Amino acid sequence: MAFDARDDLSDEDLLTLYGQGDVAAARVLTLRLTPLAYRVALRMLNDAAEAEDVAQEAMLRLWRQAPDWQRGTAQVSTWLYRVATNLATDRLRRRRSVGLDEIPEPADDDPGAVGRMIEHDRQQALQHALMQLPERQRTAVVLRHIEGLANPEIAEVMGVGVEAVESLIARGKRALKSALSGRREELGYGDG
């Protein structure tokens, strides 16, 4: 792929470019952006397929809303983890009905070396540990240990204060540490 002068450009001024018509920046934006919604939406929902409806939703909605952005209101990536984990948490509250002990898990389809196995094992058994989570409590826990947000990030993206994401993140941990804790010998961890 040929460089493009645009890939240099924010994010802010790749979506007003592409208010104004440059749909050569929406390309470069929907390169850069799309995984990051699809990597939320994966981490909330557990479904591959479901996370690439999520990222594309959330992707139209930020062409949509590209003509009236306005400039240093919020950065483009916070508005976008925004969207993808509100319409995650939507899907997932559709969900409720189905159980989430009937949506199946995804299978590995790389077979490999016994230390591979292992770390499948352990990713299978906190992604079902953090679907245990209460939403709020998973989507702070995911988008600060596994998407890597700063608190204030994570308090924009959820509407919420930082010393409520703090309190999110502590019990959503704490949860999880228990969830676990029973499991350590099975995941390779050894009794220490």
The other form holds:
Amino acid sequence: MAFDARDDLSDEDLLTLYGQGDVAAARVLTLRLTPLAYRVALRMLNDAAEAEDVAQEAMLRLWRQAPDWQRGTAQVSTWLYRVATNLATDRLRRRRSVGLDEIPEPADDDPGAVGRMIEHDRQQALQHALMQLPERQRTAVVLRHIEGLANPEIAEVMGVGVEAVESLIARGKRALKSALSGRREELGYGDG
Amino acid sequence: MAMAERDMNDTALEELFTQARTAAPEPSPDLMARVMEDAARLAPRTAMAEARAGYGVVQQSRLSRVIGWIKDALGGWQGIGGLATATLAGFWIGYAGLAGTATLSGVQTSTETADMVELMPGSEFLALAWDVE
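Starting from the form predicted on its own above, please write out the structure of the form predicted together with its partner chain.
Full complex below, order starting with the chain above.
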């Protein structure tokens, strides 16, 4: 009964409860927000282990922030997106500094089974094309078109104006289309 | 025209995005467990204090149960009171007995002295008178 009651609370209410020592509130927040941090990190890094590390670190920072959380200043999810994208960007920059910037075609864990699935191939192609985008374009496109955030929220996450977000998304999509065009038939779009 | 057909259009790209949203990767159970562990470890002190208080209540109730068992075994509070009195008395007797030995011998000496007291002075003369009769 108590758990159900917490399930209906907003992220901010749950974070406030956790800040007052309610560990059960953190359980609901974990279930609700960890997938979000993991998804965006995985899209940006294309590495499951690194994405897990980023998601854990982002959630760790949320727990530390809880007692000092200022209600009404930002949405908890927006704050978490910002932390997760910043952490992922830091890792991308470290990769570059050690010469790992060239991201190969995404590894296929089970090519025999999954390779036959055209949808899987399409997603692999999309991810590969995303990895070819500059970091900020990639972040904006992922947040807008995969995470489904509105442009003003993306602007808050990225610390830029809404117009800059629109520009990043437009350029990102153009680059994606360009990267995927050569694979149109391969991906099953040949008849369209 | 042939080039246009090979191009990825907005519709196809939107279809890819839609598939990406519906087939979103899920974090592993291990990650979820690690995040929860962090949350428990970093929970503000008020929660820790509550946990400690809860543990104290458990300890208290166990202590109460043990006391209850002892009380029942000894016949209730009256039994415990009697046992305590007997114990204290034993201690007192054991301790005070060493100091009172002289007093007790003093009483005995007086008794010996009392034995020598003639309760019927002149009884020997009375017996002699009866013999004469």
